[in-house]
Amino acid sequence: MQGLTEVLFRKAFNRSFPGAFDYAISPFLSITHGNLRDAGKKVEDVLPEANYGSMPVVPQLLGHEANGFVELANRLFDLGYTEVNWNMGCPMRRVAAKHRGSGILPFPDEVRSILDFVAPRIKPSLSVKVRLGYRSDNEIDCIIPILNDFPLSSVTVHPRIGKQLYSGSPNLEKFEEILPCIKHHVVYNGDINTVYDYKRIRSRFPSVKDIMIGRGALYNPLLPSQIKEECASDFPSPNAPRPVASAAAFISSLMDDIRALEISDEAKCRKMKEYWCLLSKELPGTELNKRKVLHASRLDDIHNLILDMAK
């Protein structure tokens, strides 16, 4: 998730919940047209030395510039990455308007042209993330045969259209219709916010072995661990940490990393508040106290308010 699941978050999460995620997809690296003179800045979030202590990560690329895609993918391979992911799911209007993210899905000829150029020229394997379309959920019908023609490592499907953004519900009926048509390993993504959500998808689609979790892990940082525990046993571990205390410990760890950033105190508070808008969803406490965090002007005050709610 752009601006949120960057390396700072991934490292703090992995310290608090080691092994909870099998791997992460990085926030997208935008491909620019040309010779990528600023490629060093682009890959900063996924530099191996910066990710020491983080969870395994697959870099995600956004764009439709085929030459730039190949150059950036191969640069990432030289850094040690054996897979890159092409984002054809981003619903942001300013992205989609340029035929990027889900905005490319109404143009299957363009998708094929890019894959024709990129697939034989990149060193890492390629996976893709798609939505059902941008304007219509039937757009995916023309995309799947194209994807089937290329050696992709996986296809992640978020069963919404781009124009929905994150509103409404995933179209599970359409997902059920297209699932047998995809020849590649399929990963499901969309509205996995509870253990029940996970079980519901796995029960309805038993052939889908991998599930991508996004906002659910920010609403409830314990969710990935809870899912793995549920899958491993019908009985919760007696040594499992108290959920609220564990979430508070993670928030404290994240805040320590934000405090260490070389940015202004105002920027640090702003960044923590971005996380808090999601992390506060499942924590106890009144709405009034949760809003106090958003009005605090010092990081220490934010920290103390959050710790008080977690007691």
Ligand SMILES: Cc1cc2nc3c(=O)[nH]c(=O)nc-3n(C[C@H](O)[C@H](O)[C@H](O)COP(=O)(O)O)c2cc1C
Second form
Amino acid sequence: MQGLTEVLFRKAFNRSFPGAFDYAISPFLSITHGNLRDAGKKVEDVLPEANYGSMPVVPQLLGHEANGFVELANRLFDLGYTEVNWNMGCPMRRVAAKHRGSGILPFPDEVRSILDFVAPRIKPSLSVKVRLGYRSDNEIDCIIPILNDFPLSSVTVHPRIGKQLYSGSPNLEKFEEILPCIKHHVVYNGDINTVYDYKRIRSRFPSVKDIMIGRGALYNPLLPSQIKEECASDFPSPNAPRPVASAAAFISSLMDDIRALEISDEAKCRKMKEYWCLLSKELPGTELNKRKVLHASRLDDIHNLILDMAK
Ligand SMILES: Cc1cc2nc3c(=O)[nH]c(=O)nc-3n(C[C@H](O)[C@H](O)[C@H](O)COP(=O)(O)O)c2cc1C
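Output block for the form predicted together with the named molecule, input the form predicted on its own:
What follows is the whole complex; the chain from before opens it.
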């Protein structure tokens, strides 16, 4: 997730909850950044040396420039990545307006011509992430036959449309309708915030074995381990990974990592507050106390308040 599940977070998470996630999809790398050597901070996020101690990661590409796609995918392969994921789900208006992310879903011919060009030229395997459409949930109906024509390693479906952003509920009826039409391995994504949510999706869609968790792991960092523990029988290994830290200890260790970053104090404050907004949801304590962090402006104050409340 852009700005949230970058390498700093992935490493801190893996330290506290080793093995809880099988792998992470990186926040998207914009194809327009082109050559990795010239690319900015976002590409640094997946450099293997920066990811030492992190969970396994699949880099995600966003954009529709076929040449740039091939160049970036092959460079990532040379760095050791055997899979890249194409983002056809991003709902941000400025992205979608350029036929990127979910903005490409109303244009099946463009999807086909990009895959026609890219699929035979890239060295890593390709997976995709889609929404049901940008404006309408029927747009996916024209996309699925195209996806079926290409050798994809998986299709992750977030059953909302781009225009919804993150509001409303995932459209599970439409997901149910399209599921048998997709010939690839399907991963479900959307609103898995509790173990119950996970079980509900698994029991309604038994053919779906893999679930992608987004915001739920930020509201409750223990969620992925809880799911694995509760549902150990669903997994090949009888030993579900056990968290080695509490949510509070994880938050403290993430905040220490932010504190150690080589960025301005202002940027550190911003980052701490961004994470705090999500991570504090499930922590005990009053809303008033939690909000104190958002009103504080000095790095030391913010850091100490968070550490105190996360104890
Ligand atoms: C702030 C934010 C940034 C996101 N960035 C990405 C991204 O870079 N790539 C991606 O595939 N999805 C991204 N997403 C979408 C999530 O991966 C996920 O599809 C969505 O939040 C629904 O799943 P959830 O209910 O489990 O969070 C982002 C979501 C949010 C809220």
